[in-house]
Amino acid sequence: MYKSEYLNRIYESVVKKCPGEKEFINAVEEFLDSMEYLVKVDPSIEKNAILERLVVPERVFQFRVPWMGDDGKIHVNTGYRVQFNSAIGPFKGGIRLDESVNLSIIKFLGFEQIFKNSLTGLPMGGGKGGSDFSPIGKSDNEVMRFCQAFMTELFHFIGPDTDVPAGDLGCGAREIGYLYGMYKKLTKEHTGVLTGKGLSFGGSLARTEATGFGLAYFTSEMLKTYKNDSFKGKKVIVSGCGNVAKHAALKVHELGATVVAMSNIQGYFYDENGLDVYAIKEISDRTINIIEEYTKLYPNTKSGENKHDIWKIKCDIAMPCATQNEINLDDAKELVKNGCMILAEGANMPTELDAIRYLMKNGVIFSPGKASNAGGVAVSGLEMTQNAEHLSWTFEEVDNKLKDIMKSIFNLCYETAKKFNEPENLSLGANVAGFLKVKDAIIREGLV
């Protein structure tokens, strides 16, 4: 599979030890693709068993979460926290609440988080957590009872200098508030142990917008560097209508692009003259019936139930911001056929590996989520700093720091890829640049 026998051993070991964990195995495979370039010139990687240590989490917690519904019935979900690697700082990564959550998904997200956090330049290790509980359709009281039950187990394993969770899919400001309230009650501490908090108790301005805005800033650097161009006049597809997607859509619109299509769990909607991104944000803030509500306002909007059809629409830039594995090989072929020149991931690994390879082979400049969607965790790191210093920065201060971080991440990935004579291979640049910092820390800290 790989030219390197060492990489083949690593991959085969992961497959053998983690049967059925397809998402995690795919994440490792995508990462090892980039290591081909490095292991042949750096014998210290194999000598110090760096990859062997990287693909195994430092620790994994799995626990039962019983909670009571409004009808008096008891429900039981499974909770997870994977503390993957703390070589460069305390574990940092979100809590995902969705019915799809399992150990494989949490491990894949935690593994990706190692390199994403490294790229930000901030001292944060990689971790992730979550549960197969979905807040969709639940009352506020039910969500609160679940979050309180979840935290009664999680609080044993986290802390401001140990592991700092954040939000993720299904875990927004409401959920973070309930989680933090219970953490504070159990520990009797008011610390920066969770990020994405409400502004009234230690949260940061611009955190809600950070991942979507950061994606736009990163893509802007791609356009400037590779195309000597900008968003002005470009047609953009943004999949999803959640927090990342709607803020990415707002920012690229502000930068001069036309968002022609978006999607959610019900399907996709499209207008070649451009969607009203402000109306979409307003609707999505209050209901999940976004397509139904939007098409009432704009009856000429086209829509469909098959979410994959969104990738058949002609565009200059594609921004998948929904969830993992939403773009397959057939979708990639449609994007190439319809003239897409840049695909920048706003979700975590939304593009399947064979689709990534096809896009890159056919001239589409691809950015992996570990680089282009790092804005959220970057501002989470800034929230940690504000909490530690008992400060609150303005929106403009945080946004300017976010712009600088995303520009720095792009430049780091680009310059690293150039060293291997593949300047358009941002996957290579992101994986190698993120890895080298972690590798150096692992070696210097010894066998621990």
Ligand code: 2IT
Given for the second form:
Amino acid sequence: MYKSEYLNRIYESVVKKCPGEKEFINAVEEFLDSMEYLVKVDPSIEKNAILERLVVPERVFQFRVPWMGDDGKIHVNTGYRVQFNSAIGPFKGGIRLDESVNLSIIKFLGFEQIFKNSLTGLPMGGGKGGSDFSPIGKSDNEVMRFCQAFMTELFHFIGPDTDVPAGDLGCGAREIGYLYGMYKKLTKEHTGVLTGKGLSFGGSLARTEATGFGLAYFTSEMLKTYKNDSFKGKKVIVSGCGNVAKHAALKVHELGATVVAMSNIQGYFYDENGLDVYAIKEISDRTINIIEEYTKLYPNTKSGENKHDIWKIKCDIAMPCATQNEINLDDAKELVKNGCMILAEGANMPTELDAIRYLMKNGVIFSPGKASNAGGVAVSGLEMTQNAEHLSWTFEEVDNKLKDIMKSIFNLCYETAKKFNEPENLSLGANVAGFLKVKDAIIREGLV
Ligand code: 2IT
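Show the form predicted in complex with (2Z)-2-iminopentanedioic acid, please, because up to now only the form predicted alone has appeared in this conversation.
Next comes the full complex, and the chain you just saw is listed first.
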């Protein structure tokens, strides 16, 4: 499958050792694609068994999370923390709380996080955690009891200089608050052990907005560099309605674009003349019945239940910000047919591999989540710095640093891709640039 015998060996070993872990295997496959040239010209990679060491997590924890429902019934979920790679800094990555969570998904996310965190330029290794618990439909008290039970296990493995979790899908400010409270009680320490905290107990301004805003800043750089253009007058689809999507929608609107369609777990909704992104933010902050509430406000809004249909709507820029595998090959064909010119991922791996290949072959410039959604973890890194110096920076200070970081991630990916004579191949740029720093650290730190 690969030209390199070494890459084939790595891929086969992962398939053999991780049967059924399709998301993780996909993430490795996509990454190895970008290593073809590098392993040929740099023998130190194979000599030091760098890829062998990269595809195996340093540590994996799996634990039972028993908690009691409001009705007095006992529930049992499974908790995970995958400490994937700490070559360049303490493990860092979110906690996903969703029914779909399994070891494969946490490993895929942790693997991606290694390169994403490296691209930010901040000293953070890659990790991820989560549970097959979904806060949707649970009471506040149930969510609290789950988070407390989860932390009574997790606290053994984390620390402000060891492993610093944060939020992800299903794990927002409320959950981080409960997790942090229990960590503090168990350790008697007020430290920056989690990011995405509330502003009253060590959180950073602009962390909530960071992933969505960062995605918009990154895409602005794409527009400027490749098209000598900007968001002004562009039609944009932003899938999702969560933290990433709503802030991406707000920022691209502020930059002059029209958001024509969005979606949530119930389906998608659209208005060719533009959605009211402020109303969407207000509604999605308080309820999950977004489509129902929004169409009450704007009765002319169209909607549908099949989420794949959102990609049939005409747009200049597509920003998938919901979850993994939301764009398949058929969706990619629709986007190309309708003249979409840029696809920038806000979620982690929302585009399937054959869809990515099709888009790139057909002139759509593609940016992988590990580059374009790195703004979230970047501001998490800035939250760690603020906690370490016991200070809080202003919104503007953090936002300006975020802008600089997204610009430098774009430039790093672009310049790296250019060296391979593939200036539009940001996947290649992101994988190679993210990898090189980690590789250097692994070699220098010796066989550990
Ligand atoms: O996917 C991601 O980068 C995140 N969920 C954020 C991780 C973090 O540590 O802020």
